[in-house]
Amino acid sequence: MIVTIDGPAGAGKSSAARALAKRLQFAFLDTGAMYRAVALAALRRGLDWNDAAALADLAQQLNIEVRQYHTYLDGQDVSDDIRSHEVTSVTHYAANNPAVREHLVALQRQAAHQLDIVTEGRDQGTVVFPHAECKIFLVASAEERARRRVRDLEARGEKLSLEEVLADQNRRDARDAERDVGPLVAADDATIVDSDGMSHDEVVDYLEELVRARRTGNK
């Protein structure tokens, strides 16, 4: 069974998907980490962000592995490095590159082959796994998502104001919604879940109910 969780930045997709996968004893795939890994590699090489072809070539050369809760780039665990504000601010170059997306989508489908899996990202239910048995689109208000991001950054020792994070988030939302490939949009058959006012456990409880009901209904 494939469970997709899509939604905007800061909606709580990653933490909810991880917890849900553990409860269901499913595999977990963080597809955003793959785009972040490409961006990190490009940063380290000083790649010209305007050179789309070079970025696509780089993505093809990289060995990116997402093993449950860790992300490896050419054998190095970069799980923390890819979450920095610097990487976040340039990941859209990888996400908006059609050739990069085509390559990573193929890797994502390969990773999910013959597995019970929870996969999260921006286009999982619409592009990568359009026939997934259970699709969820997780949302939250812009202010709540920004507050969560500030807390995450503080936990990593990075200090940014709520205003800075909110402005950056709004730009990301616009780019995600307007890009030509894999735009951020809820699948027609997705269940939209608004996490405002809900605790982490309450969100995961609700998602688990959705998945178990869908799985029972499909049998």
Ligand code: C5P
Contents of the next structure:
Amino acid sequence: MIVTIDGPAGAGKSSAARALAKRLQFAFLDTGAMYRAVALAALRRGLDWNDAAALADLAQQLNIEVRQYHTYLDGQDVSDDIRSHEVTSVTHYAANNPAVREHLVALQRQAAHQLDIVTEGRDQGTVVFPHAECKIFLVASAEERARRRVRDLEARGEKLSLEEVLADQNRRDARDAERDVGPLVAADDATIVDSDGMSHDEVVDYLEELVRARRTGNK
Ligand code: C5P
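Having displayed the form predicted on its own, please output the structure of the form predicted in complex with the ligand.
The complete assembly is shown below, putting the previous chain first.
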């Protein structure tokens, strides 16, 4: 069974998807980590961001493995490095590159092959797994999402103001929504879940209910 969780940055997809996968004893795939890993590799090599062909070539050469909760780039665990503010702010070069997307979409399908899996991103229910049995589109208000992101960055020792994070998030949302390939949009058959005012556990309980209902064919 494939469960897709898409939605904008900071809606709590990652923590909800992880917890849901644990409860269901499903595998978990963080597809944003793949785009981040490509961006990190390009940063480290000092690639020219305007050279889309070079970025696509690089993506093809990299060995990116997202195994449950860890991300490996050419064998090195980069789970922490890919979450920095610097990487976050350049990941759109990877995400907006159609050739990079095509490559990563293929990797994502490979990773999910013959597994029960919860997969999380922007285009999972629309492009990557259009036949997924359960599709969720998780949203929250821009302010709530930015507050969460500030807390996450603080926990990493990076201090940014709410205004900075909000401005950056608005830019990311606009880029995600306007992209020609794999834009951020809810699939027609997705259930939209607004997590504003819900605790983490309440969100996970609700998602679990949705999946179990789908499994038994009630919804
Ligand atoms: O989810 P996360 O914030 O880690 O994703 C990082 C970036 O990767 C997002 O800003 C988004 O532009 C991009 N992304 C994407 N398609 C996905 C997952 C993430 O374009 N399936």
